[in-house]
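As a starting point, one isolated chain is supplied in structure tokens, in the form predicted alone.
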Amino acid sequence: MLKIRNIDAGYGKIQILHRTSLHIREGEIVSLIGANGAGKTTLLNVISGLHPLKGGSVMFQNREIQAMPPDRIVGMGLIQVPETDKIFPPLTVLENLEMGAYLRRLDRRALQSEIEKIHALFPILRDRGDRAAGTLSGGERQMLALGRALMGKPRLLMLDEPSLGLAPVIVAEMFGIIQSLNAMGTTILLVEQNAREALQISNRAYVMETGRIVLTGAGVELMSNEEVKRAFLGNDYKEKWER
């Protein structure tokens, strides 16, 4: 479904991605884990057309997309939910959801039907519909950002740190929602620092370090990898990791 081959990208003279390659099959949950500054968000932005690449190719559904504008990529069904809940604070919750379907040009009845599907996933968004999005809690904002992305009917949904800053109970709920979306047919690329939770729900995963993929394998295999344990939790937390 998605093939990234030998991507080079950076900011000015500073190179962030170094011949980075990965692939995602339709129907998978694939995690990309790594420390801050590893290049994970830059890679997502390259895939989304938000950041130029210096070399390599991005293939989605057997089409090269690296030269396409972001709106066209979204229209193909490849949608990113950025880190830190990039919502429209002055707009209401309902207006934010409607913005997610902008490129689909739905009539009012079809739009309402799609909104009802989002409300079924996130009932709190129905209750908050008339409120300004900027008044929501952190967890509610993250749900709104995800709901807005789903209004675009993604075939591949890229999530950048969806658990960042959320309370533990909301984190568990968020990962449950991600699994439900995948079960309903949405392919997921999940960027997460919460490696334990991400690997538990992933078919496969990649570990990124300084702009390079250094490990790859099934999620359960990487959970037992000693290098992954040391890199993400440290020796003091080894027992907690293995529970």
Contents of the next structure:
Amino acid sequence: MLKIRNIDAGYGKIQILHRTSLHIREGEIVSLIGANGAGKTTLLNVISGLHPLKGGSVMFQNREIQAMPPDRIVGMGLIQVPETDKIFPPLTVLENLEMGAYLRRLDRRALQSEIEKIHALFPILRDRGDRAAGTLSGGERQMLALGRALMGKPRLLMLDEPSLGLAPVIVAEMFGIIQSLNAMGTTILLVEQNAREALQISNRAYVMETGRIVLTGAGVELMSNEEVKRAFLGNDYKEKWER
Amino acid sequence: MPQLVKLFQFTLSGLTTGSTYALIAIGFSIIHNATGIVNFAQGEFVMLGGMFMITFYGYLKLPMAAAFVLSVFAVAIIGLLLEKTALRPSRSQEVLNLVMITVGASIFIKGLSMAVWGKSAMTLAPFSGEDPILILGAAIMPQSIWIFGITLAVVAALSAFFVKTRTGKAMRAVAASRRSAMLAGIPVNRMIALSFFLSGALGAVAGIILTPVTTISYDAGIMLGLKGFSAAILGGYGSMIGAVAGGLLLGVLESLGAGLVSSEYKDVLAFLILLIVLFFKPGGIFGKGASRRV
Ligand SMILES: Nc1ncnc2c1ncn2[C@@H]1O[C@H](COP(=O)(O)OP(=O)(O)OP(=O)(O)O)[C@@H](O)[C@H]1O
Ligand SMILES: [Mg+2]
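Alongside the form predicted alone that was just displayed, please also present the structure of the form predicted in complex with the partner chain.
Everything in the complex follows now, all chains and molecules, and the chain you saw is the first one.
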């Protein structure tokens, strides 16, 4: 479904991504894990058309998309929920959702029914409908961002650290929602530092280190990999988790 | 009592010019919100609006409504062209460079206008006669009523556009976060182009309704642009209510200053206000206090 080949990209003279390759098959949950600054967000932005690449190619549904503007990529159903800057703070919650469906040109009734679906998934957004999105809490913002992405009818949903800054209860809920979205037919690329949960729900995973894919395999397989354990599921992490 | 009537008279005429400042200020705000730049050609849009109206209505004798629509559309297209041919292709998308391009465009438009319309000031007959209407002892010109009415209609239509329509909401989304808008699938470049189109149209409306009151010449754009800019700063740059409040307030202050003190300092007052606001309350009346760099 998505096939990335030998991508080079960076900021100015600094190269961040070095011949990065990965692929995602329809229906999968694939996670991409890696330490701070590994280049995960940069990779997602290259895929979304926000960041230029210096080499390599990005194929989505058998079409090269690396030269397409971001709105066309969204129109093809490749939608990202970014790590930062994920909502329109001055717009109301309802307007934020509506903008997610911008390209679909729905009439009032179709729009209403799509919004209903999001409300069913995230009831809190119904109560907050007329409030400016900027007044929402971190968790609510994350739900709104995900809701807005879903309004665009994604085939492949790319989530950049969806659990960042959320309370543990909400993190669990978020992973549950990701799984059920996948069960309903959305393919998922999940970028996470919460490696344990991410690997648990993933079919496959990639490990990125300083802009290179260094390891790949089935999710559960990687969980028992010594290197992954040391780097991402280390002792201190485990202790924190069990406390 | 006559003193009160005089004050009322000055206020009325201040609100009249203030209305046009408001329209110019909204034009500045729309482009700023979409792109983050200050469009120095905004005043030229105003001048062009007046010039086209004089051409279509005064010379070609088209019906007034047709001439009005045609003039507005012509300047809107010029705004669009400014974006498409000068700003979009620019290799550097740095704010400062883009602003300099609008400065260049302004000089270019001024020069071209001088070649087309000549150097002398031109005017237009008021839309419906010159018999003043008396209100509470103050005389109000019919043109003032046109100016209030048209400004009110334009502001109401724009507000509805930004709140009610899909495109209007998308423009607000782009203003809130360009990056986020891209990720939502909003064609950001089209929204930017639209902001120039709208600002051109707004400038033109201001020029058309103001010309019968003040006359217009090829070099009138700078002063009008600076007035609109001051109004936008006064009200809070980027805010629509701010632009309206700033425009009206500036118009009234100018008129009171000219009437009660001396008309010599009329134009200086706008800059004095601009400086005071920038110095003490850079966010403007409706700003959030934090200054935004231009
Ligand atoms: N706009 C930028 N300009 C310059 N360098 C940048 C920019 N954005 C990111 N970088 C650098 O690129 C590298 C990769 O950053 P990126 O955000 O892609 O990492 P990440 O894997 O998403 O990290 P995190 O887990 O912290 O989100 C980092 O070294 C970062 O400092
Ligand atoms: Mg990141």
